[in-house]
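Only one chain is shown below, in structure tokens, and it's the form predicted on its own.
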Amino acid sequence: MAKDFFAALTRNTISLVGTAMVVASATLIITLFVIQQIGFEGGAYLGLITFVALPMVLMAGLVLIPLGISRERKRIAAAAAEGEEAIARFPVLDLNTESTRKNVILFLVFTTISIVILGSATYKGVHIMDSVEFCGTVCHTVMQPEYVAHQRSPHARVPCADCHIGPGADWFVKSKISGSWQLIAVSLDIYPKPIPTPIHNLRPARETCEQCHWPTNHVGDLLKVKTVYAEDEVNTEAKTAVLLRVGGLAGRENSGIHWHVNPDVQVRYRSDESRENIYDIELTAVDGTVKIYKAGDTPEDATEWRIMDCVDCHNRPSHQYRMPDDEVDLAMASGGIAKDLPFIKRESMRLLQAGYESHEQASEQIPVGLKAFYSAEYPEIASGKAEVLGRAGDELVEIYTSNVFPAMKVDWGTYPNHIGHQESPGCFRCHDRKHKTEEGDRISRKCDTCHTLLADAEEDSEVLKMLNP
């Protein structure tokens, strides 16, 4: 029996290839798995090979083996029909024969081992595909902007799947189906550049964000102080201080910015695909009354009604792209760029916005351009503070390569942040005094509803002196 079984595997090409695929892939899976278990870190690509590619090869081999045996038996049967010696198409399994029992047990053992390997690899493959490294580095060019931005965000330690999929099997299946098309788009190079936002099939934030962030918690007021620098020779420093009325709900009347996510209130809207232009707004108040605010005739491109949630304002919670002036101000305030270098703010802005064809070109030309300016205008600084200039150049390269991605056509401002109203209309998409009901009621635009301005780009703020004596 064993002789016939192994003969069936080896006397036809299809089964022989299938057997080789099964043995080779199973051996490689086990070997690579052991290597990873003992501490070798091969990254996302090794995980992709070990737990996705090789199991697919193993499955293909398992399919080829019986296919080849079946085709071979059909060939033998056809020959027998023409007068040649007839050979049974299916083996007769007589378990009373010791050799047959041994071969059946051997077959079952190897089949069980293959199933265990395949199941473990599939489980591990799903785990690998849900990792931040896999999402960000396997499709390097496509996901590079989002991956780099994620690494610099407040959610850098939160895995992609926690927000993009969340708990439960239904959204897991939906995400994998969506991912299948994304894989095809990347393989055929038919994906848009830049990737359009927002993601319209993203799971509602109340099912993901609110696993950690509770809108029922009362935050109250938060003080935000921003340091800014002028583009003059001395990089004049000034500070803006804003008291944000974040609010929240905790057994008391809800107010402030987080009034919008009050569970007793529902806000819906219709907009264009980008959600930059909001046309109709529907408010269902605590007492159940409904008001509809319109800003004129609703265009034909208006999307379906959407319930407002966290990401309508916090639209870049994990993939933040800052504007060049914000980045330079932050780097100067933190010491990454020396603020005593003459005109460093102006020159930084010039170099960051010069326009480069690639990260490599920017990495080469930004430090050279900075050094050239100081060599021409301030030779004593170029020679005496070469190390300081070098650090500033490196910081500017880091800023550029973290926010601009020429290969994906991502430039400054491609993905604006809707928090506030600095990078985009933000709050003013609704609070523009243009949206009104049929009765003439308008949505408020009072600044002190959301914040109080304590200092506005002041060099010597009395308020800040009182807060930080």
The other form holds:
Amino acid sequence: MAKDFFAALTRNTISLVGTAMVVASATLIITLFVIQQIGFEGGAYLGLITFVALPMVLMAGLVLIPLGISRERKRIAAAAAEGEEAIARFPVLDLNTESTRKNVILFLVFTTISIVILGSATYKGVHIMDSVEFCGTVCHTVMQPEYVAHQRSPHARVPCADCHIGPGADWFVKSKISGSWQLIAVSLDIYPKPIPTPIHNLRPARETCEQCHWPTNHVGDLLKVKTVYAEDEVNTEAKTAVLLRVGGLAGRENSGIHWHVNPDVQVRYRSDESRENIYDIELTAVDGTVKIYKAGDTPEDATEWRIMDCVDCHNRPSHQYRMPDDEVDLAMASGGIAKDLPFIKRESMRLLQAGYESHEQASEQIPVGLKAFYSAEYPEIASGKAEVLGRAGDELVEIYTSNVFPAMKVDWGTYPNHIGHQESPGCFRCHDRKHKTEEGDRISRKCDTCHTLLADAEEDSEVLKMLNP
Ligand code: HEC
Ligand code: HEC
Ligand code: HEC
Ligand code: HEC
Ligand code: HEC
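Given the form predicted on its own above, what does the protein look like in the form predicted in complex with ligand HEC?
Below is the entire complex, every chain and molecule, led by the chain shown above.
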């Protein structure tokens, strides 16, 4: 019986090839799997080979075996019908002959080398497909906003795949499937512009961000100081400073903002698709008590419960599009735009928001507009400080082309940041005193819950003089 089985598997070329594929891929899968179990971190790529590529070879082999057997049967039957005896099709391998031995050994060596080469090539190819350059630049126009914003963010050195795919084979396969659809959508030009957010099937932050950051790691306070300029002739300079309570140790006296994502508490909510309007909020505290806060009746369009994670506040950790105000302030504080140019803040804001059809048009018109203003109002500056004006113009073009992408319909504020409460309601989506429990408990909106406001656009702040004598 076993002998028959073996004969059926190997009697014809097709089945023999199939059997070889099955045996080889199965051996490789098992070996790779064992290696990974022993603790060798192969990452998603090894996962792809072990769990996607090799199984495909195995499958193909499994298909070939019965195909070969049935063709062989037909051949024998056809031969029998003509009354002939089926002639053996295989060359007779006589290993006693030296040349045959050589050939067989050569064949085996060649095959092994091919497999190694093929394997490395697949590995390399997959690696390239997940590189920042590939993700960010292959579909140039489509990913340009995200790529440019990523390159200017604190995560510029974190590959796209670390947040969008993360470790493990399952999300890798999921991403490749949705990636294939995206390729089709891009080639047919049927993708939405701008790309809609939030991304509803983004991998939970627990599994991505927490590879590098974790909530209980946050303790103490974080001081944030901003320099702001007014739109008057002298661009009056002022400072804003907040001391943020970023701690995350739940159940302690002095917890703070990262308390929401502490593993000992859970905050869940239901909202509309955009997550801008939050309806019901459920809090499970350290001691297990559950509270539900509601702001009136839950509307029909409410989503399923979502467990709050990092991206509910840090929705722009990597793709940070800033508002023109913040950009100009930053450029002026760092000297990119000279702050002694009269009305430069006001004029910068005007030029940045004038509306352009493309990056090329903005690059042309912004510097021209800036020169035109100074030529008309301050001719001595236009002639005497041409170089300073030129640099300010370049800086404004850089700001525009890093935040606004007409080709993808990304304008100022298209992707608002949920950190704080300036660009969008952000924290105030829940901390609005409108959501309450049946007992009438509300979520705090007191300024001191989240931060101490040390200076709010103050020109001569005592605190700042202490910090920066
Ligand atoms: C630090 C983590 C991180 C990295 C690195 C990262 N992203 Fe994202 N990305 C996010 C998060 C979080 C969102 C979801 C924003 C939301 O849902 O509101 C997002 C959203 C997007 C979107 C949807 C549109 C948008 O602007 O929100 C695209 C497209 C995108 N990322 C592409 C990329 C590409 C391409 C790269 C690499 C050049 C990359 N991402 C790198 C975290 C990251
Ligand atoms: C591969 C590691 C890695 C991953 C994954 C990662 N980060 Fe980071 N993140 C970093 C590093 C490194 C820095 C520090 C950059 C610096 O100091 O310039 C950082 C900085 C930050 C900061 C501080 C930014 C600032 O303005 O100083 C925030 C907030 C942050 N990450 C949030 C996230 C979130 C949210 C995610 C998941 C969507 C995430 N990170 C995923 C490595 C990572
Ligand atoms: C309730 C909102 C909220 C949630 C949820 C949240 N953060 Fe933050 N996080 C903040 C705020 C606010 C700051 C400080 C302000 C800022 O960075 O602009 C901050 C700061 C940070 C920083 C910089 C801290 C420093 O000391 O420099 C990192 C890193 C960070 N968060 C990572 C994370 C990660 C990872 C998660 C998910 C496990 C997370 N955060 C969840 C609101 C949140
Ligand atoms: C999805 C709803 C939701 C969002 C969004 C949200 N919070 Fe909260 N937050 C809560 C709930 C619920 C509590 C617990 C009720 C309370 O303490 O008033 C809470 C409590 C807090 C606390 C007190 C934690 C402690 O020590 O007990 C701080 C600080 C805080 N939030 C800061 C923020 C900041 C900063 C943001 C925005 C970056 C933010 N929250 C966004 C729901 C939210
Ligand atoms: C639920 C938490 C929370 C509450 C309540 C809150 N804030 Fe804030 N606020 C933040 C966070 C987070 C930031 C920092 C945003 C950032 O990092 O850019 C911030 C930043 C600010 C800033 C600096 C703005 C800037 O230009 O960067 C001011 C001013 C401010 N808050 C005023 C207030 C006042 C006044 C109140 C009381 C009515 C208040 N906030 C209540 C979370 C809160």
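What you see is a predicted model, and the numbers here were worked out from it, not measured in a lab. In this text, rigid core is short for the largest set of C-alphas that superpose within 1.5 Å between two forms. Numbering follows the first chain given and starts at 1.
Taking the rigid core as fixed, one finds a CA shift for residue 206 smaller than 2 Å between these two forms.
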